[in-house]
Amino acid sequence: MSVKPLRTAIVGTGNIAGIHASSLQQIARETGGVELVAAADTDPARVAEFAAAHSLTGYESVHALLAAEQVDLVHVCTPPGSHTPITLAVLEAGGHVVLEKPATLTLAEFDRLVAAEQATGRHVATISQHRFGSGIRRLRGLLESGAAGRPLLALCDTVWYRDQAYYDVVWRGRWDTEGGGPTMGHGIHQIDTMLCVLGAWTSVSAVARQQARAVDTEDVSLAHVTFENGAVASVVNSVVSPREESYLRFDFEFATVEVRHLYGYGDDDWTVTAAPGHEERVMAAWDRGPTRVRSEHIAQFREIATALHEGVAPPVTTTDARRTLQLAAGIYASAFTRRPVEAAELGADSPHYELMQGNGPVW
């Protein structure tokens, strides 16, 4: 890539930051399109260790980093409660932002980022790595070709296991620092992938429960979702399931497409079943799609770098990401008001706009 590399920094140097750093440095070796130059963390020992491991300059705050470095792109890998102020600071300093999920704690916070994005002309991309694996792209191609027919039914299950010790970390399991339970922190990745295929949702009916973990939020949620295109979906989010699985199933008129994985899929994790009489057309459309791209962060990072070099908005846009966050808000709104909720109800006058839990929770 014969372009000036994007000077890139990472804020927050916990576990997920290592994936960001190694992915960015691999892209730097491949194309020269990015250059990872700095990191920041409020824990001096942790940022020093991270900076030494990746040959970076370390800073003890995002403000110190922005004052000392000219950066084009900042990856925010801190707990979700700090995403909004960090992102606003980066945008105002002239940088683009890549945000780990959940992007913000609330729809209100997210809309502040949208306003800042528009005011500064900078871009905010939200991590949605499962949209970028070859499997989901083959599925979208199958749908767009017409070979699969209309979408009818989907299953979207994130059934994971997190023991009580996992919630000993002070910011986990709290509305004010994590924004919610598995609906926000775990299942949101699968929900985002489902929306990538099915598009805009219209209504949701849900329940949320505290089944086993001593947390403020839910540890299980279940939802029925309807879509503008007429499809319906079942969504299950759990952190109390010892046999862990991430499962997506899409039933179209002429095909069923499924993927089973845990934290990322490859081509072998997908199954396609054509309806009788449609085998040849369905499989031909499936086989035309791309292959050998796992749903890993690096796949999205490559496309973000390319988009920014081309001067266009990187995937996934704030419009895409907001739709996913809005469905999480809708699940909570329905669960805590104990009635179906329309997407149109979740405007600025909704209690679930400023707080995911609204006036709840009602356990």
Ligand SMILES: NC(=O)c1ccc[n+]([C@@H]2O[C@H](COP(=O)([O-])OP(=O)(O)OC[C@H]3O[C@@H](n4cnc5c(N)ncnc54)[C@H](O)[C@@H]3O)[C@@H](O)[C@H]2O)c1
Given for the second form:
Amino acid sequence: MSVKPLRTAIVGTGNIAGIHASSLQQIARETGGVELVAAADTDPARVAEFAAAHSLTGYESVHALLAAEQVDLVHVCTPPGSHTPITLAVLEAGGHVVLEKPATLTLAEFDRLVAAEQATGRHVATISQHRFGSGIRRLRGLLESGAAGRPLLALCDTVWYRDQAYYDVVWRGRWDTEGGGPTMGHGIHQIDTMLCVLGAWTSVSAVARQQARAVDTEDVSLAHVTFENGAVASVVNSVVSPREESYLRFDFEFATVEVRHLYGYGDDDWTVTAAPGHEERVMAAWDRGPTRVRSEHIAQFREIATALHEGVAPPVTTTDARRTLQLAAGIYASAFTRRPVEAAELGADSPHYELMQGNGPVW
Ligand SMILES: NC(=O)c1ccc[n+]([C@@H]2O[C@H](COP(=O)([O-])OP(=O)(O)OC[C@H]3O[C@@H](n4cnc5c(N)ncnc54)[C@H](O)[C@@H]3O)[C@@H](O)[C@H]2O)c1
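Now the other one: the form predicted together with the ligand, given that the block above is the form predicted on its own.
The complete assembly is shown below, putting the previous chain first.
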């Protein structure tokens, strides 16, 4: 790539930041399109260690970093409660943002980012790495080809296991710092992937429960979702399931497409079953799709860098990410009001717009 590299920084140097750093440094070697230059964390020991490990300049706040460095792009890898103020600071300083999931704690916060994006002309891309593996691209190609017919039914399961010690980390399991339980923190991966196939949702009926963990939020949620295109889906989000799995299943008129994995899929994790009489057309359309891209952060980062160099909005855009956050809000709204909720009800006058839990959880 002959263009100037995007000067990039990482804010929040905990668990996930290592994947961001190594992926960005790999892209720098591959194309020269990015250059990782700095990192910031409010924990001085953590940022010092991270900066030394990745040969970066370390800072103890995003503000110190922005005052000292000219950066084009900042990856926000802090806990969800700090995503909004950090993102606003970066946008106002003229940088683009790559934001870890869940993008914000609430729809109200999210709309502040959209307004800032519009005011500054900078972009916010939300991490959703499972939209970028070749399998999901093949599935979308199959759907667009018409060979699979209409989407009818989907299953979207994130049944994971997190023991009580996982919640010793101070920001986890709390509405005010994580925004919710497995619906927001874990299932959001599969929910977002499902939505990138099925599009706009219209209504949801849900249950949220505290089954086993001592947390403020739910540890299990279940939902039935209806889509604008007429499809319906069952969504299960859990952190109490010893046999862990991420499972997505799409039943179209003429084909079932499934993926089973845990934290990332490859091509071998997908299966396609054609309805009798449709084998040839379905398999031909499936085989035309791309292959060999795992659903990892680096796959999304490559596309973000390309989009920013081309001057267009990088994926996953705020329009895409908002739909996912809105479904999480819908799940909580339905669970805690104990009635079906329409997407259109979740405007600024809804209690679930300002707080995911609305007027408070009802268990
Ligand atoms: N996409 C994925 O697969 C994936 C996986 C794990 C975590 N995540 C997300 O990544 C984010 C971080 O998760 P983690 O597990 O790395 O958390 P972590 O607790 O391990 O690390 C967060 C770091 O941010 C720092 N920090 C907190 N507030 C800060 C602030 N205001 N300014 C600067 N630094 C600050 C902390 O000191 C800590 O070092 C969360 O949003 C989480 O949901 C995404």
